[in-house]
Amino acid sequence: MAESYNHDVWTEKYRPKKFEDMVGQEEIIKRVKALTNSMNIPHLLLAGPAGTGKSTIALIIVKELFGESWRENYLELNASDERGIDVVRQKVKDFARTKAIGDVPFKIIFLDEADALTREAQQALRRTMENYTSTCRFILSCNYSSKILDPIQSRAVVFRFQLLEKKDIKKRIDIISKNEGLSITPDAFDVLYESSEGDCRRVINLLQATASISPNITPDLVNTIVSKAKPSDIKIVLDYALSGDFINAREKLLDIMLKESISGQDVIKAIQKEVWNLPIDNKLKVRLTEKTGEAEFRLVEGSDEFIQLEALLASFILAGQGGE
């Protein structure tokens, strides 16, 4: 077997490593590339889901501004690891006090998962943005730029990433297939593809964790790795709960979760999904996909899984009564 199956991450050993190397977000990297070739780019919010390419395009833009002197003119922080203030403050700080090495005028500050500061904490990056313009120049990703606070956006140049469409990442895919030795049937692609909903990270980890296994990647291969409620599975669940069957339907949950060790995001995108099918009213969809909505909420906010989950299962039991 390959060794690259056993010390390479392939989602760094396949990191694009210029503009014309990525897929997807061709607008973005039209700007972006346009702005670093003027050896100006203002601060920077890059908005978007995970997995399509926002750390990567700020990689990009650090090495193709100072070569082979970018880790010395970079400094990277993840906010849901440092989300304080004091860290802003002194890291940041330190950093931008320093002049830049060689001709770009200024060094740049790459802050991943923006979106996890707190809000004091980004009173203080606000700050220190403004006192450090003429030194550093901020690069934010975050995936909701709704929870950056107005005056941090007003001072970047915002660019919204789209999930990747499957054609981009079965560029990604192919290529890396190609330089493995990897036969993928065009049904395990869609697997990956589907499982991943448009990361490009989770796809390539997907493979490259299906492909430890055999080079020849097919859909059973796949779903063995996949960790993800089966549709049928969350169906039972449903019609259980939907028929009054409380018992059955929290013994059929509880075996999903801890025997396929399924997290409970997860079966709640499951359930979501699963509601559509239901041969049941469309008003009663509605309600149903709403209360799925406020678990989901609860779960992200960092609730107990099973109780939430069981408190949904409640929900559709009274549904399925014609109570609320």
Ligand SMILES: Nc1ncnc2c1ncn2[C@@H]1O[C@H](COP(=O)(O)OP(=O)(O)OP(=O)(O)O)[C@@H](O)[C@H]1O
Second form
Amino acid sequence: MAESYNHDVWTEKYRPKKFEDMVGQEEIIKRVKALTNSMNIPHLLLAGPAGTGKSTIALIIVKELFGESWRENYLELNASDERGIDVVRQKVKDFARTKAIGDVPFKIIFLDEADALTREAQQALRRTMENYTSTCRFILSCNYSSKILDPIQSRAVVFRFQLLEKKDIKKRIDIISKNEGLSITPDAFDVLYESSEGDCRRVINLLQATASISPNITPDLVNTIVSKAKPSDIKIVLDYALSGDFINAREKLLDIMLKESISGQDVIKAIQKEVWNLPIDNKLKVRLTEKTGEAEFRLVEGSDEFIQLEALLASFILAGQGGE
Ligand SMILES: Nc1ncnc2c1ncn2[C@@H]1O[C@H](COP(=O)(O)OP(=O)(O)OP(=O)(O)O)[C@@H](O)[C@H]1O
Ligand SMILES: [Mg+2]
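What's the form predicted in complex with the named molecule like, now that we've got the form predicted on its own?
First the chain shown before, then all remaining chains and molecules of the complex.
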């Protein structure tokens, strides 16, 4: 995600500026801090879920290394930029041509969403990394390290970021709520945390959206902002599917996803919960849960959400008829 420096946006306003302000990821922070203090960092690959501190730590590293002159020594690129790897290569070349300003003998290039690069583009990136290794260090960020070529991984120190725990996110939310004059009930925080599942950016965005309605944050208020599949809607989809009506099940499902703009993963989570409330025998519940898990896995791996959800409905129809 491109980082802006707009302070009306709380995720930016409250982006940690020092290692000490970051929460969770303790091991990573300890090691990165030690590397940064040595003033000689290797290439880094930061892998892990959205909103867990990858871009944040990259910015802290450059600010620690270069102090005031960090902007001159730092280039941020986004790999999913539609202009492609050639633009990335040209920009790297232009940037790497001049020497670093100050005491540190290299500059830093941050390449966000590196897992969006094709194999060919990654091969080109690998050569670029090799060519400029004396003047540049790369910090690559990605959600899935499995999508990064081995030769790139082996040239970098890999750090795996985890989803943030509730107690860690709470530390950040407490700071924000104090500074913004909010009151948040414990139940409201539970709702905020649960709808974010460890993605700090999502919690902060959700909090800001909720606070724009009222500074008194209650569970009901948060729920009006969270877009979640309604259990009653999901039940209708499942009832159609289990009675063998694929057409209506599919139509209702598309309706939920498009009209209420709910992601495939959120729909799957709602299905997984709702399966256990259906009046069907436990064996069938287990089978449906298993199917749902498979679909979730494929979605996370990046396959098309409509296709996966349609396939899931089809498998529910078969299961409902006592088949596979
Ligand atoms: N570990 C953390 N400690 C404190 N704040 C965090 C942490 N992780 C995320 N945040 C908050 O969430 C915002 C987004 O985090 P960040 O940009 O680092 O996410 P990311 O891991 O780079 O995600 P993406 O994969 O989407 O690029 C930050 O501006 C900050 O406010
Ligand atoms: Mg990022």
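Numbering follows the first chain given and starts at 1. None of these values were measured; they are calculated from a predicted model. The term rigid core refers to the most C-alpha atoms you can superpose between the two forms while keeping them within 1.5 Å.
- Relative to the superposed rigid core, Thr289 undergoes a CA displacement of at least 2 Å between these two forms.
- Relative to the superposed rigid core, Lys273 undergoes a CA displacement of at least 2 Å between these two forms.
- If you fit the rigid core between these two forms, you'll see the Cα of Leu111 move by less than 2 angstroms.
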